[in-house]
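Just the one chain here, laid out as structure tokens, in the form predicted alone.
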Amino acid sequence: MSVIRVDNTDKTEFDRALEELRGYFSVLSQNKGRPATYSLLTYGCQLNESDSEKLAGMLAEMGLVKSEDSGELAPADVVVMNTCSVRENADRHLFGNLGVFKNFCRKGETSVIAVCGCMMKVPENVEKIRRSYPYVNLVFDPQQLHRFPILLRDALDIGKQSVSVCGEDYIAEDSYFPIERQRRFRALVPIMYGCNNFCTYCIVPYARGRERSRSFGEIMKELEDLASKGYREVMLLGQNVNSYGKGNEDGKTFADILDEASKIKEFSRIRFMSSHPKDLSDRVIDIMADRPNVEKHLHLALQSGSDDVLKRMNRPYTAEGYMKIADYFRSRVEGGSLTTDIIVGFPGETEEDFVKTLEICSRAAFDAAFTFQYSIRPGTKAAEFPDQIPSDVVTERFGRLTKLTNSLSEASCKRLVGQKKEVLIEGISKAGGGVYSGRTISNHLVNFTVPDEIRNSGSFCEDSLEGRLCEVDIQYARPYSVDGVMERFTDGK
């Protein structure tokens, strides 16, 4: 499988093509008379959030509106679903929303859907839509995103559904694309996609292809750009950030990307994900402990504490060796958090593997688990394994599992009571009533209220607080977040 780089060439037919769509979407909102609209859902991973800030600014550029009508499944008149192929169900998912936009488009408040994503590289799941779904217009794969525009439009000049999955790997800097990021404050930054490690249980290899790395220089112009334009907080995406640069001619790692970043004045909070424990290297955690702007969290995931299912896996580290990243982390990194991705009942999975789990969770201790009942993905190795586990005996071990993660998770809250924390504030709480949200430089959730005299002084303005710093006596802890007061806003504003 070989790997394109997108170039000057495919972009002038890019542009050409967005051209055509905004004559075509004129003449729409001229027939519906007012301005013709997109919806854009998405689900699954940051990266696909990434890629849905990239739909939406392609979107815009065809002359669309974003629906205002709220709920998931409102019509509209441009419908692009972003799919994922991880999670448990996400067949149904999807299915059961097309079902519904079947409906919306009989009623003609719906006239384009395009579905994109993980999801579109199974191909059952391209089949059963060519089959029994004709009314979808455009299918593609993720590393066909730059050619969104030129399939749509194609699409709709032969005007019968157009299936686009191809063979081959591509890569787009972020610079080619429009992009309409969804938060104020905080910007997703690919610096690389697809995944090498084709871990048994995993779909994502085959999904979003092979690794291949942004340019260096590319990535840091984004950066630098984003600095300029009043970000504060940067996320680093990748499926395994720490196997940046493999392939590239330059030589630059993950690590070369988190030091320059890190001395971008500007940036309040430089975050990651993902990491790969045969990947992660010391300097990598040496920059987190000595730079004050990159977050002091680590996720890590262990997915069993079994070197045995470890192995079938095809996870290339032992639980004593995830425990010696963990140990130098801890060491190096005061106040930092340890997060990890477990899976429960993968096939062969005996009572004594799941015990060295529970294990290995106690002596990392840590601070927030994502935890997994593994469930047969189609076209990956462990689908055809022998010795999968019964339901009840999985939903029995998954029991014990978040209850020791959950007691952990809590513990980790109750250390930060009595202690004053910085806060990037995020907005306003969805618990509602004044309480406001953010999170600490550990990405602890921290819900807070602002006392009379910070709100009515001059500093204080709820329509501009997205972004800001403020210190927050913390006061209470619950299972996954604290609960405190603002003491004073601290970027000096």
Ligand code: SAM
The other form holds:
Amino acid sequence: MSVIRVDNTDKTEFDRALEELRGYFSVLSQNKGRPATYSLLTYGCQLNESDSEKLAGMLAEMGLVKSEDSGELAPADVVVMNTCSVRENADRHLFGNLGVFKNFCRKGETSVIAVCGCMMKVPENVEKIRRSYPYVNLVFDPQQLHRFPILLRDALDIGKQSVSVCGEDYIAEDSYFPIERQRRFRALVPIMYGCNNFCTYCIVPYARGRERSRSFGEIMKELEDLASKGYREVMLLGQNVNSYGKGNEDGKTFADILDEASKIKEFSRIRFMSSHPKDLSDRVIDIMADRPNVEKHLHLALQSGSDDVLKRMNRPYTAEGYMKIADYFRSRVEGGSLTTDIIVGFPGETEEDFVKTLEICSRAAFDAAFTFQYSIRPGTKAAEFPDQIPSDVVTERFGRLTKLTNSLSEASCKRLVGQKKEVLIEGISKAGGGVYSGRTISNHLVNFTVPDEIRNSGSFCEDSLEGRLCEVDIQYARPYSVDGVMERFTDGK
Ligand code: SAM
Ligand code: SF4
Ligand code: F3S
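Same protein, different state: after the form predicted alone, show the form predicted in complex with S-adenosylmethionine.
Full assembly next; the chain just shown is listed first.
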């Protein structure tokens, strides 16, 4: 299957479709006596979040305004559901929600429904929508994000359900899209798409296609542009950022991107997600250690501590190989945090295998872990493996693992107590009550209060706190976050 680069210079059809949709939705607005609205429901990982920022940009260009109704299940004139298929409960979520939107369609509160994202690469899901959800106007897959306006216009023209699921891997540069970024200070920047690793449990390579990397020059141009627009944090995204550049002719690697990006002085934080142990170079860790604006946080999925299980997962490293990277990271990156993903109950996992996972967790002293119960993904190799583990065994092991990883996470938070840490402010804390939140460069979540002398000073303005840097005196540890008191702003504003 070949990779098709979408040429930014030929957007005639894209622009024409946007214009026609603007006309269509302006009639809808007139009929409703208010601006037509959209609601965008995003499930899954940050790559989907990033795709949704582009969908939001295109929806805004169609003349739609974001629905003010709170909650994911509020009606809007146009509803787009960007789905995830990584585990079974993600699938259930979509079909449950589609059922709710049927009522909104019946009452005329919703006129258009489009469903996209990774679930649409699974034929059974598309078939189910065809059969049971005829009021869905458009189904399309993540590879065709750049064709969304064209597909939507054509679907509305023909007036019946349209399904567009292609077998091709496109790559469009970010500059192709209008983008509505979710956060004022943080920009999500995908540097590559797809995955070639085919871990035997995982649907992503089927959903997202073959690995393909954006142009180095285009990424750098986008980063410079983001810096000039006031973004202070960038999140470089890919399923396996360390294999960036394979197949591109300029020989640039992920370390080159980090190196160049870290020279953009406007960025206070350069983050990235995800890394795969098989491709992580020492140079990447060295850059993390040496550049003050590259985050001191490595998310490196272990998946299992048993070499037998790793082999059957098609993860080409051993537990000791993983520990070697972990040890190098700990020795080089002072105060760094190491987080991971772990799957419990992979087919054939014995109690002995599982205990090895617990042991590696303790040895690596993970600062946080995302733990998952193995979920059968039809179409993947592991779905056909014998010895699927009974659910009661999985649940019991999952309980033991999360008990351990929760205690490791709390210990990591406790190590910060008594220290003063620089925090990039993300906004008002979910807890409310004059509490703000942000993250350290090691990605620890910090909730903090602001003393009156700072609050009443000229440099404090609640509306422009997002993206500012301050020093916080850390005083208390919780299992997943720490509490503290702001001491001063450190960004000189
Ligand atoms: N590419 C990333 C990597 O290899 O680190 C992982 C991306 S995946 C979207 C996030 C995590 O979901 C994986 O690391 C894995 O732990 C988990 N996951 C993927 N497939 C799963 C499955 N079938 N059942 C349970 N967890 C799964
Ligand atoms: Fe899935 Fe493995 Fe690719 Fe990560 S590296 S997306 S776990 S196949
Ligand atoms: Fe889900 Fe697709 Fe991401 S399956 S985790 S949204 S790449």
